[in-house]
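Read the single chain below, which is given as structure tokens and is the form predicted alone.
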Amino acid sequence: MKSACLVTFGCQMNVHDSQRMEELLRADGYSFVDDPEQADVIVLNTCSVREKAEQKLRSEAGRLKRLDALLIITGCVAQQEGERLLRSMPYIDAILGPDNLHELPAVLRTLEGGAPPQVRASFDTDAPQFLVHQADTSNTPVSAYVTTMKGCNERCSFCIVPYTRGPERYRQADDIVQEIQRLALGGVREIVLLGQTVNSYRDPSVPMAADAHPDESQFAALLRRIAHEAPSIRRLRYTSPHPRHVTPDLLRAHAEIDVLATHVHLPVQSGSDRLLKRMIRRYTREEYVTRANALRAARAGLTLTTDIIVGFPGETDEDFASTLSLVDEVGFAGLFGFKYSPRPYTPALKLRDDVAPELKQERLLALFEKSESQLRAILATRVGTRQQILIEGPSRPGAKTLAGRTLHNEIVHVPESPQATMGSIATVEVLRANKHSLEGRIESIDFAGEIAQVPSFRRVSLPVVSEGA
């Protein structure tokens, strides 16, 4: 049997794409190994949101070129560089952009037949195709990613995603709901909806009203359909939303749909109005805070996390102080922080990157210090409370404890229990707060689950700015 190894860089969208590629290759007769040295085919699924992700790819590809295996580059760097990547690394056998991943099995067959290296990197704007989960009830995950759309129309000045993923294209709501229903029948307990700006979703099968605003979203209607038509789904999340599309309809959905998690990851990028304008974020600090507060008002106890860039061109000490004060004001339960790095084809390249690397690092550490302090304070408030957790499996391989997540997306470790299987929902008493997680004991099992482990693939997760958000 032919063997393959998948190495994944970057965001949730890339993890989703790797999972779908794995299913395609398994259906084509491949087995999977964790060690590239044991593989007949190595697929590097790439991210280009940050410069370091590209550097990591080039380093990994250079290390692997000595192996007697087909080397395939997929994802955003593949789309960004195309033929140039093949010229600079002639030992690559094929390059596939995000919209060409479904061609992977056919491409491999041609390569095995002696075909020369090839590049497939074109957008499917006329007839969008979406990779969906392949039905396999023997390998059901606890939580599953389901894509709602791809591409981005926001054009933030720092972001390369519109270039590597193209303009926004949406799946029909019927197709999304049917995929979720199949997953639910297979035993999936949690759905995470994916999109570059997931809450800008529109159903392409529903004509827009003549008087509709061009930015009008049908995302809240999609959430309601999922909750109504897939009632065995116990949790529903989405990532990453854009603050501009936190609409009154979405707020009502958070107030009324019980299955929606009590957590939203809402990227802000900066607390300075001057920088938000330079970033082309199309909202002000005040507008962001208003929408964050509205989400919390809609759903009691809702927690917020975010993305923040430090060292964006022109960022002054005053701008950075505004960002720190926003972190205080909103009270984020966590954040992903990144140092700005210039990306090709982005408007920000016209700005002078005038923040010294050492100052970027200093600001990033200060940001993390504040974020860690806030997270510790929030976790401390959970001690002595009862939380409902969805059990995802062992805390780590061979551990005698299980890990699950609360509705607030906090990790809780609990002792093993015969009744607590993967996919179970348990009520736990929180006994202790750690730096990034909680410890507790199970009081009752509210929903029993028996989930088989999804086939594993090797992941290299690099911190990235949430794409297009």
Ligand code: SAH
Contents of the next structure:
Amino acid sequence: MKSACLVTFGCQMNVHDSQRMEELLRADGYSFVDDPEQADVIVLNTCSVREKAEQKLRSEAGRLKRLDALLIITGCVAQQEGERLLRSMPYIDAILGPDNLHELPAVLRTLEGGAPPQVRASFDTDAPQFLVHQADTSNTPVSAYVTTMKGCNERCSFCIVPYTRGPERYRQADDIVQEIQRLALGGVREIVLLGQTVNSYRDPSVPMAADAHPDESQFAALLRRIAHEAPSIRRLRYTSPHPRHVTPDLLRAHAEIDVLATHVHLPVQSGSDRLLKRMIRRYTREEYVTRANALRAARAGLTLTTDIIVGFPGETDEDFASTLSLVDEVGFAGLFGFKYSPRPYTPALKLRDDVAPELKQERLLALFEKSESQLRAILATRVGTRQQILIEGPSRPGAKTLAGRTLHNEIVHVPESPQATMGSIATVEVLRANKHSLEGRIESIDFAGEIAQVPSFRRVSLPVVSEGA
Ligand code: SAH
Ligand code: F3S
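Coords for the form predicted together with S-adenosyl-L-homocysteine, given the form predicted alone:
Then the entire complex follows, led off by the chain already shown.
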């Protein structure tokens, strides 16, 4: 049997794409190994959102070049660099952009037949294709990512994603709902809808009405359909929404749909209006705060996490102080913090990267310190409360405790118990708060899980407090 090894860099979208590539290769007779030394084919699914991520690919590829395996580069760096990668790394065998991943099995067959290096990096704007879970998945996870759209039309001035992932293209709502129904039959209990600006979703099968009311949202309609048409899905999350598309209709969905998580990851990037403008985020600090508060008013106890960039060109001490004060004002339960990294093909390249690296680092640490203390305060309020958790599996491989997540996306560790299988929903009493998680004991099992084995797909966490790659 041929063996493959897949290494994933970057965001949830890449994790999703890697899972779908794994399924395609398994269907083509490949087995999977963790050690690249043992593999006939190595796929590096890359990220180029920050320079550090791109450097990681280059050093990883350099390390692997001596191996006698086919080396395939997929994802955002593949799209960004295309054929140029072959010049700097002539030992690469194929390059596949994010819209060409479904061609992987065919490309491998071509290479095995002795073909020269292959480059596939074109957007499928005319007839968009979406990677979906294979019907027969022996690897059913408790929680599954489902794509709703790809690409991004926002063009935030710092961001390379519109260049590497192309313009927005949407999946038909019927297809999305059917995929989720199939997953639910296989035992999946949580769905995480994915999109670069997931809440700008439109159903391409619904004609654009000239008089469409701006308060209505086809994304909210999609959430309602999933809740009604896949009732065994007990948790519904989405990531990442853009603050601009938090519509009254979406707020109503949060008020009405029980299975919708009481947590939203709503990237803000900065608390300074001056910088938000330079970043072309298209909202003010006040608009962000109003929407964040409206989400919390729609659903009691809803928590928010966010993405923040420090050291964007022109960021003064005052601008950064505004960001810290926003973190205070909103009371985020966690955040991904990033040092600004100039990226090719982005409008912000015209601005001088003028915040010194040491100052970026200092600001990042100050941001984390604040965020950590806010998270500690929130977790402390959970002690003594009852929470419903979805059990995802052992806390760590081989551990005697199980880990589950609350509707707020907080991790709770509980002692093993025969009834608490993966995919079960349990009511727990929270006994203790740790730095980033909770400990508790199971009071009752509310829904039995249907998943017996531990899947190989690991769920990537939403942020607690961390520096993104
Ligand atoms: N809308 C996408 C965002 C993708 S990029 C989504 O959430 O799915 C993820 C995060 O990386 C952004 O929210 C931003 O905080 C950060 N980021 C993007 N470009 C960056 C850059 N050039 N430098 C530093 N951080 C960046
Ligand atoms: Fe990037 Fe802004 Fe789109 S952060 S992915 S351009 S919403």
